[in-house]
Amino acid sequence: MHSRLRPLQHKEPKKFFQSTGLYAVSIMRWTFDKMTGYGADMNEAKWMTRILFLETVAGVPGMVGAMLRHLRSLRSLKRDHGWIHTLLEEAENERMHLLTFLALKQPTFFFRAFVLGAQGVFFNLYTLFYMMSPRHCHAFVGYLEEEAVKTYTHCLHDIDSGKLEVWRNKKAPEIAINYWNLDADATMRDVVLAVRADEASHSHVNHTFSEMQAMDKNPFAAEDSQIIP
């Protein structure tokens, strides 16, 4: 899932579920940006707070989708056709993003409490909406990941322009070097590039899922797999 070669391609909304997904993400992004002071005047502390919080949220949709599809497969006595594994991989990938940045900074008690509350609200709302319309939810995540790519692109710009110069030469955490198979002398800039590519991949996968039928075969399943459960 963590290919560093996939470019971001914006999905122009042409159907109702795509328009509502984009609209919901736009409202959430505008609100979150205003609440956190996101903009041109970013520093390392602001970047860390923003990234840590967003990655705690980003790890929820894949897990919820996989859980609900798993339960449906059990109660319907039918195969899932490979979606569960890809969704779980997405959730795990987002969790690794979080653990990577946690190696740089441990959040405060207030931050942890805020994450706890936000996760409780988002998990339950996303679960409810996924039960009603997985198509809408995958479109929502597709556009959410597009915004994540924009955020990490902004971060890269700040690194290269000198606003976040410390990350240009700061050594990448060992967990990141091992997970993405980076060079031993990799820096945080390399980490941000890898994370941004992951987000672009998640966007592509979820936009694709949003246009598929629930029982279609997962096109992202391993090609050498003989059985796609």
Second form
There are 2 protein chains.
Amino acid sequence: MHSRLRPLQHKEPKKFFQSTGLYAVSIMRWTFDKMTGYGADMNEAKWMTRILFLETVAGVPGMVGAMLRHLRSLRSLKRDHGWIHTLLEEAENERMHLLTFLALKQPTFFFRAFVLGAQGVFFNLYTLFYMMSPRHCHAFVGYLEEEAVKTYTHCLHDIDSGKLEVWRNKKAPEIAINYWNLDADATMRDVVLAVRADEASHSHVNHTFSEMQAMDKNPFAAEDSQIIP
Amino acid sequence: MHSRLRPLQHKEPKKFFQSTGLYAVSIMRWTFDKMTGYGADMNEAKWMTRILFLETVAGVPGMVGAMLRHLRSLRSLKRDHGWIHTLLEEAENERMHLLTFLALKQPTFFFRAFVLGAQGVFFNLYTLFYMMSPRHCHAFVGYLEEEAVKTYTHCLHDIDSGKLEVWRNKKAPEIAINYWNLDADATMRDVVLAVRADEASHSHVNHTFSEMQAMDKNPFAAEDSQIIP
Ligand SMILES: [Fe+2]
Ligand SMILES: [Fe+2]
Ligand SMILES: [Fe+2]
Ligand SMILES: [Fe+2]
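Please show me the structure of the same protein in the form predicted together with another copy of the chain, now that we have looked at it in the form predicted on its own.
To see the whole picture, the full complex is given below, headed by that same chain.
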């Protein structure tokens, strides 16, 4: 089983915007780990809280980037070159991660209040930073998604080593089976694998965007099958 | 030819939020008409300025609605029930209208500055109002789109009555032919017809949304062919 856990593609920070992004992510991750007691002794409940929180935050950057590029296209009277679609796909994909894990467990009132506050802060900060430098923001998301891949890899190890017996055998929720087109007998392990693959893709896309000019054509848009406005 | 210009579906305002929406649109239209000298003696240049300006504004509401519903879904940990997709389609559709007309003519510096200011005001006001009452906002857009249908109908009459000879014979831009899948020899008249059909659809969709509860299922989402998160 472990052979399916491929090593993570890490982007070596070479430019200033990459070091900044990596540094910001490292500080945030360290703080969040300390606050929530992340470590070797995780159980299903701790994993669930951690994942739900991270996924409520993860849906913000794609939507902010898409909105700001849409508005810029409208007011600058220029094309977008296909970035908006990919950013919206990322945003919806993260929201599907959230809804998938929510199908397992409804969170507490305290958790809900925390999510509310976190979105208020993160949405405003990210919007502000994206207006100042999209490049820095995409590098930041690129490294954030690398951490997501690490987290889900840790989760897979915990499933395989027997620490999360419930998830190993638990059937994947209906919404996940439909969304990723999983087998009817798929388990939560398959869901975590699918989610981790999404995060790796977000990381690659955002690192790529961070090294492009704002008006370069999005290399992830399917040129032949769609108009790239 | 005129037989193809079907009468406009007008939504009779019955509820308070509908009267408010209609009233706001009427004031805005009257003011804008006076400012830009809209009337019987239009020519290609005047039409172009009017259409370009309206389309830069028209792309805002769909994106704002989609973003706010996306963020609400993330922080409330609840499904969206399929509205986001339809709102994003509206936003992109309006941006395609803009890019289509831009293919004919690049606007002046003065016009660009005006668009910049208008978006700053309209985006902020619309976001604020949508946070207070989505219902009022959708009714407002419903009536705004009715005006768009009237405007494009007027434009079609001007084309057919010979006042816009250039547009009657002018070939549709490539981007429009691809987007609406028009015939290779389509003219600007065909483009205006296609755009008007879009506006009528936006009007119907927004009037419908204005009369729904925020958590009702979007009746315009294709249930069998997509997941409605
Ligand atoms: Fe995610
Ligand atoms: Fe992600
Ligand atoms: Fe339009
Ligand atoms: Fe419209």
